[in-house]
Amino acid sequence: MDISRLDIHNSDTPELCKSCEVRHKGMCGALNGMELTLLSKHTRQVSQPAGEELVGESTDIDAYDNIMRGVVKLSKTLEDGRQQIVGLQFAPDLVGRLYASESPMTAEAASDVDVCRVPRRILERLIDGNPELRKRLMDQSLRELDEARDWMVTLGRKTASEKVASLLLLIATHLDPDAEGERRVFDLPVSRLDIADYLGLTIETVSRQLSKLKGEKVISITANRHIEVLNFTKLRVRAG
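Single chain structure for the sequence just listed, the form predicted together with another copy of the chain:
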């Protein structure tokens, strides 16, 4: 039986983690050929359109998702429906609370995403045996902690216009890490409601602040989602 026919990943030279970026910075870059082969035998690629849930709040975790493409939003909801987005994850992050049996939050595709779904046991076994992988995941966790704490400052102490500027800055730097100069161009991977839920604001306030930034020629907006940053320095100043 030729297992390579069953799954695109079941080949001798695994197709997993194809992109250069993912290979270099992501989890798979820490694996040797044997480990990649093991992984490929148990992994399947999953594509989810924007809005689909990957992991529900307080549901069992039986797999982790390695983001190959797209943006994932992590959110928590109060009983009465108030929602707060507590993080955005970009390729090549790993989605899922390590070592917990139950997810403390919802993970949802913000844009269309492709992920590699790894069974929990498999990943945890790989972690135990591979110090380099362990280090990368530890680094990701610590980076997420730093980002969460930075965002606490934004949520607790910044004004609405600083919040919106901060988010544009965050997305710009994540989607285009090594751009230079004053101009940045990108598509917002999230809706106005998501922005509001990330910033602890309402969609109306977000809209007003975006319009204000537009009026002051700091950014220009076309087709609702397409952002051109005209003056990156000014945007950074406005982010507080």
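If the structure you just shared is the form predicted together with another copy of the chain, then what does the corresponding form predicted on its own look like?
A single chain, with no partners or molecules, comes next.
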């Protein structure tokens, strides 16, 4: 059953929330009707094109973004201006460091994104009074910590082929976590240059490894960014 559609016509659901396809899967799934109403009165939906900054590193945090659609790229900047991609976030993740006064990194729309922008004071008030909401957001933080540790292994120990396969596996799994079977279809939310930066490879190596996966009929590639995973099991094996 698709629980994301259960309350589309429920009169207790605020109008702003009725069209949200990920509400039950994200933080809002822990809120009751009164809390949703409070949140909706202070929240606004924002659409940002790819490349648009959502929050800058070291800038004040006055709101959090809950991703409804699309992919957000997280990056850190060194003193000499070099940037390093440190993570990707997907719907229904919350963007922003809870209870921090400044953002520890830059969050940028990797693809076109739709977000619900929630004032910091409102969300933190809800968290303080709702243990289930606090647990959901803690679970997200712990999952991201686990993924960061896994990614350390990917960067430090895996081959170039395994790195590229691991990134495709990560994207496919997060964009459609409920998908079953061997096939997955998605558009790469980041450029090959970004992939090279994220994986610590050259862009030529990334292109070679994608071509290799295509030649082995693990994936097909159309228009440079449109990916169809033909054999999900084989992709998982290629990821090591």
